[in-house]
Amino acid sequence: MAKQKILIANRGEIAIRIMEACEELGIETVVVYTKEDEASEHVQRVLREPSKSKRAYCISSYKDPNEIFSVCDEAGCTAIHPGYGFFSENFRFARRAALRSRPVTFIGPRWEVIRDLGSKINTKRVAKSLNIPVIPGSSTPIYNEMEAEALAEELFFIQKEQGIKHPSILVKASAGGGGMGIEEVRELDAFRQTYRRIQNYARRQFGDEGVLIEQCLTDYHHLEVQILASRHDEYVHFGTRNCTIQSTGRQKRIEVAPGFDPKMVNYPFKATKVLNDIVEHSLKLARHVKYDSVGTWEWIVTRQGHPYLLEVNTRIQVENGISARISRVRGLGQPNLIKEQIRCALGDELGYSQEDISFEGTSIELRIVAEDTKRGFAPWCGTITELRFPQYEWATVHTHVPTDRPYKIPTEYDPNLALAIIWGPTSQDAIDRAKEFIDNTVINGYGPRGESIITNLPYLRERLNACLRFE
């Protein structure tokens, strides 16, 4: 591998887990902090113990890419890591990076990969011509109200013959985003109503009155199949998680790996065939499009175990470490996704196939984060003055908060906290030692007018026990 420095465009645990990454590599970084997270401890990690392998500069937005360019070229780096979040999905960015007099590696796909798969309704309509199953309804904006009308009635029907008790149906506007313009049908007779509201909508909003029109689903687990690829051609999974356990604003709070297990629950379906089902769908849609990086394909699992391609997420994940801590690679142990993402935008050959990764037992990550889950998950700030985790061999903590002095969580971001990737050998031993660990973490801080800390750890145990379970 030839010199390289990566600048790391992003702040947080995630920045601290490249950092650790490009060590093992043998590569120099570069981080970029605001005046806002100076005392996050991805940039006092730095700032403590200032090398030439490692530097940071203060910059007054993540989100300004002239900024992170300019950095970029300061320091000489020749690739930028976007982490997740941010530019990690932007190919324009990525775009950018490729073609800019100065061309620096985005390490991520492709830019035309990260752009074609971007497209909900592109990705839906790729997958649909390779047979591979999305939720029933339109791939592609509606116009003509009858030609809606017949669709809705299809799907009212199927939803009958499949024996929901309540169907309903999801009437969208094609140019929306960020769940602006969307309705739900419970009866065949309201649809025209709904659907000249829509129409209308966004023919206002959006100047495109193209509607979408597709199966309202309730009642269903929500998996993830890890895939690995190189620009090689190489095609590797490392299992599939299961990420239903989420805030009332759809941010996950506890993921699992594997995504389903029949040893410990009785499915009505037989899950193993579907998440094998799965894992083949996905490999064979990262094929057609010639992925190239770590990504995550997204799904959903109804009770009668009717699987549908949701989206497909080119970047690294927060809970990659999941799927990473169930695997094992003959010859390498437990694989780095961070480190294999990395390689492989760089250029390098895997240096394994399929038939090399086995897995072993399951995993659990649990995200914690100052929150009041009572109030709707409202985020929580203050200043954390002491945080304590348990020293397990089977758990493992990535945090940015520092743990040797007071901690001012910073009001413009997340109140994320830390992530705990704990690993039992059956899904209840983890299960058990995820209690365990939450039972003896120490977070103490208070708020504005002196009140206590809130976090999410009460709820992170009570909702152990239905992490696998339709409920």
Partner chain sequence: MQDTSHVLTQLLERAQYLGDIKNDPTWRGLDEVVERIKELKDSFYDIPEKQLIREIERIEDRVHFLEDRVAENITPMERVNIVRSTHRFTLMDILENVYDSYTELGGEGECNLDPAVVVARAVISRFVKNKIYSHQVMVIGHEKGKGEEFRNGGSAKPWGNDKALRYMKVAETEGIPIHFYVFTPGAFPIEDYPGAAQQIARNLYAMTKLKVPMVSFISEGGSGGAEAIGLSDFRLMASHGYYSVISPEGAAAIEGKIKEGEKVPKELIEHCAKELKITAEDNLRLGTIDRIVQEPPLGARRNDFAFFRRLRYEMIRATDEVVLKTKSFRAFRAYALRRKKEEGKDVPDEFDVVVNWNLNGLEKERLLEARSKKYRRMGLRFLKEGRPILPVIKKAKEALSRGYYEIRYGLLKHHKKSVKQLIDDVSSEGAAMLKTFTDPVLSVYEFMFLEPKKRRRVVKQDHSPLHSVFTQDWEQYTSPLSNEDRTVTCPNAQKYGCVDLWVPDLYGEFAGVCPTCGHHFPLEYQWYINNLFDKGSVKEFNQHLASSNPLGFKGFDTRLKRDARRTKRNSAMITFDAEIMGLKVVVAMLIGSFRNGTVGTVEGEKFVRACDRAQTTKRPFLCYVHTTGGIRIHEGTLGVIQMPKCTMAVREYIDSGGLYIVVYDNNSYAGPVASFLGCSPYQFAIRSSRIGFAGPRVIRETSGTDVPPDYHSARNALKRGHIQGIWDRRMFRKNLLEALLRMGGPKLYYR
Contents of the next structure:
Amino acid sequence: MAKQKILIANRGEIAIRIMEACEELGIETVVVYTKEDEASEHVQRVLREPSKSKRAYCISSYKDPNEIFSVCDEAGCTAIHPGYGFFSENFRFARRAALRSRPVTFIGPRWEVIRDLGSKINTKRVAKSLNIPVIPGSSTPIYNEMEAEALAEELFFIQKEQGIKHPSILVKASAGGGGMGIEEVRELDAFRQTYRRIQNYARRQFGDEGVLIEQCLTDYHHLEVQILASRHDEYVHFGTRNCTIQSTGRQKRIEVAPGFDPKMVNYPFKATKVLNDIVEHSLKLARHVKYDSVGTWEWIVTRQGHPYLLEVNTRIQVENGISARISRVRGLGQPNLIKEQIRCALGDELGYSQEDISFEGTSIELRIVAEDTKRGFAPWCGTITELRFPQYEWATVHTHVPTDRPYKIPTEYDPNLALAIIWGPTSQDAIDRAKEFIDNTVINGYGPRGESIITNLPYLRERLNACLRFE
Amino acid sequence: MIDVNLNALLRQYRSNPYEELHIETPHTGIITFNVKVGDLVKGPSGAWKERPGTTLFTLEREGNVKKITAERDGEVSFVRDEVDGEFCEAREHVVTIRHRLSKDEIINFILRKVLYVFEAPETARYYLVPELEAVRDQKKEITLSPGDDFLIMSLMKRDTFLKYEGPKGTVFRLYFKPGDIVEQGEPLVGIASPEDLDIVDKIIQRIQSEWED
Amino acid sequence: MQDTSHVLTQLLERAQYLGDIKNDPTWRGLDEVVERIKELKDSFYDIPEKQLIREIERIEDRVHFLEDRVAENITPMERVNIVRSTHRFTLMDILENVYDSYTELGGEGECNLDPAVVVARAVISRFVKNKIYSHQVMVIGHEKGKGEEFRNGGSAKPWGNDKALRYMKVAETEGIPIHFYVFTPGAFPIEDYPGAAQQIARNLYAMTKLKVPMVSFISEGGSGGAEAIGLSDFRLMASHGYYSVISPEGAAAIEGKIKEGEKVPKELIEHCAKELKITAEDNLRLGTIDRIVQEPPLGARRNDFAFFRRLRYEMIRATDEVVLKTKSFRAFRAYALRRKKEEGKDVPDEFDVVVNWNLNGLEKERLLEARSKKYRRMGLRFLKEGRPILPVIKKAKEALSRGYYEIRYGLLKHHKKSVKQLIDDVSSEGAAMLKTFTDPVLSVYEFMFLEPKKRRRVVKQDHSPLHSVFTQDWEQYTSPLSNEDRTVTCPNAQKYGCVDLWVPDLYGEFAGVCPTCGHHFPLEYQWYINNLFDKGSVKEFNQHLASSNPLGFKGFDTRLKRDARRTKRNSAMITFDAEIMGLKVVVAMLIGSFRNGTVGTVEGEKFVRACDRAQTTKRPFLCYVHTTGGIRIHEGTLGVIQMPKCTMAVREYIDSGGLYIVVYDNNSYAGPVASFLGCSPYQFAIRSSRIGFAGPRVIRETSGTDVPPDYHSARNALKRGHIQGIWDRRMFRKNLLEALLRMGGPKLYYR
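Can I have the other form now, the form predicted together with the partner chain, not the form predicted on its own?
Then the entire complex follows, led off by the chain already shown.
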């Protein structure tokens, strides 16, 4: 392999994790940062290390692709790791990396795959053709009111058949996203009005009046399947995760691997079979699209045990650590998924197959955030003066917050402080250990008016009891 | 009521009627300077500021050569010559312009001491609420009463409406560009109450007549 | 003594007039003569009478001598100066001296909607066998005034032209002829409602079919402004007047690429005045006017009563001829012959017949037919037809195809059903239409136009089996602009914070639209041909018609050739048949890459033929303006008459039931907008385009005021009611189809 140099186009803890993975692989890295982030550990760490060449570049914004490519060329990088967020699922960025006059490797799937799986409608259409269950509803945008009403009627009928007490459907603008232009309809009579409203909104907002209609699911668990594939037709999975515990803004707060634990919880359905099904379905789709990187297949599992494929995240995820924590690869031990992702992107073969992977115990990730969970998860900003985590051999902490000096949280970004990954031989053990970890964590700081810091630690401790359970 | 020592303020500005404007690179790229120390530069001109100011330097990034122009008149007092033709990072200080304060700017500075100034409660991006933005677009006066929603504070990807708390009055000055980051404690808007309007007018008139550009 | 003063005043005027003509008050010691006259005027009481008379005689001889020198050879530029002189006769002089009595309508003097446009009901009379016969006429014209500011030099405001139109309609209602008097340097280039260009277009559109005889007389014919009241059945021109596409100064500034504020060399202005072929004789030769009204050797002034007598005679004669032509061709021939015999002689005191200027229904039809023929033929002599078709065969072909379409559409009504079907389908097919732009596009990087560029090129994608499994392959046109690996800055970046755009993204997937603010970057016209119409449906016709240099404008041939080589086209107009979702349309496209989309004889003729084709085939007619810089100045008034000519074709197409849609893109200015484009009832603009009469520089130079940078923006055009909507380029196809179906009604087109 030619000498590689990777530009890390991200910030915070993921930048540090990528840096560490590269160090282990013996690959040089370059980081970028904005003025507001100057004090962040991902920058300071690089600046501390002696280096022959410049390794940290100040840019105007993490969201400007031109800045990333500009630094990439200047620093002589051969590949870009997008982390999560920012450019990780931006097929145009990946396409530009591949097609520019000085091509660089995008560490992620091929851009065509990012684009195709990035479209929920596309994903749904193909999944349907492979007999993978998807949320009942339209698989193409609807432009015709008659067609829309017929579908709405059918969806209400299906729900009644299933014995759902309060059936409802969602009407959304097909060109929309991020919760914009979505409305719930609880009775068929109200449908037409809502449909027209959304259609008008879509036309005004996106210049495309296409509308999607699907069943509204209310009582479900949010599960994920961790897939890894190489450019050599190798496909493996690292089990499932349960990410049901989320903030009101649909931000994940606690994740657990594996997705269900029938030993601890009594489920009204065959949990092991559901987990196996969603893994098999996910692999089927991955093979079909010739997936070639790490990726997460998101599923919804209802209280009745019906799984539906939601979408595919074509990137490394925050919570990749818990899947790695419960996995064992023969001859390799615990895998590092970021390392595996980089290896695959650079063209390596996996070197192992599914039979070489086994699972052990339960792992929980806690997302420690400076936020006021009692006031709608409002972000808190201020200065951290003390950040201390207990040391356990069953706990790992990822943070970009420096522990040796005060740190002002930049107001431009989410106030994430740290990720804690806890492992236990059983689910109950893991939950107990997580509580113990929280009890021994110390975070101090002050706000702009001198008030003391607010974090979500009490919330996390309380919500741990809900792990893996239908409430 | 307004209480201000106008004479002292004017004396202070008379002794040093200059402001140093530090120009930073807006983004990365290869820099080429178009000015040298001692050059006089002009800000944007035309009735609609449609003619850009003097080009200070160009930045070439990804095959795009961008002109960075002066925002205000003045004399170039510093150029970081050693980076000419080199790759620059974002937000590096590369040029300084010594700008002689105009009458309007003096009035602005003094009004900031005279008006009721609403300061940024947090370091964040600020916007006027859409209704007021529309009023401003029509170049009409904005009147505020206590309890009015008047600003949007964009912080941590969340938008918060700010309520106006202060005397009822007219917005005299906006001190920020909508969408820019404003440091905590920096002024956002200057408001004059109806009873103070006369005094404000008098101050403006006095500076108008006494200050010579 | 009173007399002496009067004589001196007249002498002074004569001397100053010579200075006006030469545009040089010091020419051959004129200034000294003027000085001397002024001195005498101030002091003639102090000088002995004999000496005074001698002195006056001496001066008179001198002035007379100079007048003869000037009259020997009056250059085209000097004609322009004559027309601009305050000594020249104006419309008010004509009203006083040519007509017996008049009443001003729509304002008087300064108290006026637009003092630059004068409208009057007037009476004109003739002697026949010692008896007076009077005719009622409507007089409409420009009033330059005697230097009064409020007359605006005869430059009509948009509402002035609107006033003119209103009284044209009054004349039509009352059935009286209209006499137009054109004394304008050009229309006042402002966009305020009703808008300079749009109002001229409305006037032209109405005048093409106004059911009364119209005679126009041109003294100063400044391009579009002249056309607003210039379209008529008979066009007279003053022998010392000028009729031009642009002022010689304006042409010189363009030809010499003179920057704003810089001085235009005098020689260049004179050269342009000559090359533009602006004199009465030139225009008669070009066929853009019908007859010249002879003026005295130095041009008619305010007190040239003999000239007014001639003008009255010529106006009556022209109106007679127009009227007689509609009544009986034999009577017309006899009349015309008799009058012809009189030519060259003094104006006769009497007419030998009275002609009744009222027309009956049939005669009105003949009048309109003759007018249509007149304009459709105008300037055609100068058309270079690359592949001539024998006129008889062509006519037979036309008749044949007309018969075919009449049967197809008139009797079988077969299409009705299929159209109904189409409307039913269209709502669900909206999805399919959108796909082209909203769905992921597979072959964005398969470039159609591989032109070598020295800059960084993007890497071409190899066709590995690793492709998308979702989208089916569809071939799509991609702009050749997208071949470079570089970024560009959106002009709105300051305002909306748009991130620099990667060129292959911008000109490929984004169709030249900034995803942040929606700004439209210009795209080449080929993009529209490929993306707007059904694949393979575009079939060009009249490709053989090539732009030429009918005036022999010096140096223009090489520039034409250069553009032809560069664009691989031979005119700025492309006309073709095409289909949109199977819906057949005829399209005329003005392209900016050829002579900046200016319209000359060939462009106009191609437009007219496309319009007629749409009429015979009973199809909707779309005119897409990629860019137009106006009328091609190098074709002089042959270019200007494309305005009434093309408007005539449009009017006849629309009157026959056709659906005419205009879509503007990039920059659309001047003549074409002020005629055959601006008269469409359905005009739309692509986002970020500019529409107007004159650019900011011309506005600054004529009105002395600055206009805001967005003065001509599509948004403002929409605000002013000039256009009916702004379309996003990516939605062009969908919007166009919807417009065709909606405006065309259930039968699609043809009422």
